[in-house]
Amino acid sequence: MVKMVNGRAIARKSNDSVKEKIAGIVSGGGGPLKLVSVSVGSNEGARIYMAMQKRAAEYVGIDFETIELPGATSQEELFALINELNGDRGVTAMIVQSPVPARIDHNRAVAAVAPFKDAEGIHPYNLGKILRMEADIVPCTPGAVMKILRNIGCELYGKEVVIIGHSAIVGKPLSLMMLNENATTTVCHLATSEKGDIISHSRKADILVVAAGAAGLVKSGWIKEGAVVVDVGINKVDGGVVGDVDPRAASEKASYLTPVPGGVGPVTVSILMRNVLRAYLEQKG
């Protein structure tokens, strides 16, 4: 019978650890730690994510500030603000919320953030450190996937790992993190699907991670008996939120499954909090 992974419990344990460490910093005369969220224009999804970030920050003892810029803000004005925050010693870390208006290059905005203030772990410098196995501040969602696998006692050495989705903030960095653990890693994407090979790859996976952004994409026939299935997808369907994996179908084959909601999402936010703590420690040497 499939075991459903309790992401909220994993996140709570992680947040408790961060909270304890921050309390120690403050009692020792350090801190405070501050996370600044920058958004351009109004987006309901971003607002929901920011609310989750704020709740987690308040719990662990991180000051959380939101800066909501008008939708008409130019790229130059956004970069000027980022540069100001980079130089502000009272700011431990920042996030440039996605999405941004089309005229703003989000990748360039992320690259403008100082690497040691990159709360999301997606600055090119921090991504490069994954390749060198030196990463401390890591991309939040890949970090969450790795934390979940460790929490359930899933050994990666020599395992067949298949990742469906090769985005720059999930699939690609996660593939490197898996390789660093000596997993045999396959990344599937649009071209894999167009060739008709995606199901055959998926069926080989001891660990299947799905981050395609397609509701109910993965069915029972895609899953190897006893596989660990990590569903990263978040899709709005009929007023609710569902993942990329059909949960009923997956429960027929999988040994573990992350639910949506309540699986990867809460752990992702906990990794963000851990990144802020690590950013502080890095800045203090």
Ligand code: NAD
Second form
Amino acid sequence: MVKMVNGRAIARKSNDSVKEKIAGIVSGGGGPLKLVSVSVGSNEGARIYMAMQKRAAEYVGIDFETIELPGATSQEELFALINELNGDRGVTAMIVQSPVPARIDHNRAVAAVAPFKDAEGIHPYNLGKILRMEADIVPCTPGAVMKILRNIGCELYGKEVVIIGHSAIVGKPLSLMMLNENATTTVCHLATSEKGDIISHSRKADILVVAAGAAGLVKSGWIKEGAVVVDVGINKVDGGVVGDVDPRAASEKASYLTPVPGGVGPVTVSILMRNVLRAYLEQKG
Ligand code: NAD
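Would you mind generating the form predicted in complex with ligand NAD now that we have the form predicted alone?
Next comes the full complex, this chain leading.
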């Protein structure tokens, strides 16, 4: 019988721990901690994500400021603002919300953020530290997957892991984080599917992580009996949100399954809060 992972409960536990630590900092005369959200133009998806970030920040005791730049903002103007926030001692960390208008290079904007103020853990320096097993501020979604696995008592040592999706913010850093825990890691992507090899890979997985952005991609025949299945996908279908895994089919085979919504998503936001705390501690040495 499949166990559904309660991402909201895991996120609450993590947020409570961050909240307690921040309260300790403030009562000791430190802080306040402040997270600044920078967005360029308006985007419905980003707005929903920002509302979740704001709610979590308020809960844990982090000041949350939003700076909404007009859609016509130039790359230079955005970089000037990022520079200013880098130098502002009252700002603990920032997020450059995605998407940005096509004129602006989001990767360059993220790289302009000081690594010790990188709330999302996606600055090249922080991503590089994963290679050396020195990561402290980690990319939020891979961090969430690792936290979920720890919470359900799923050891990675020697396990066969298959990750579907090789983006720079989810699949690639997650594969390194799992490799660091001595899992045997296979990363699949569109070309694996096109070559017809994806099912033979996914069926071997003790732990299957799916981050493709393709609704219902993973069916029963893709899953090994007893596998832990982590569904990262968020897809809008018929006015609702579904993952990349067909939940009914996965329930027949998996030992654990993360639901969408209520699985990886809330834990991702809790890792963002933990990153802001870590950024503060790093800045204080
Ligand atoms: P992306 O578009 O950057 O990358 C998608 C990856 O999936 C690529 O590696 C691509 O090759 C692969 N892929 C796509 N279709 C495939 C198929 N049919 N077979 C095999 N591989 C396929 O996406 P991303 O930013 O990594 O996000 C992936 C999904 O995760 C999206 O649905 C996104 O909304 C979701 N997401 C969720 C969270 C969260 O917190 N829950 C965070 C980030 C992204």
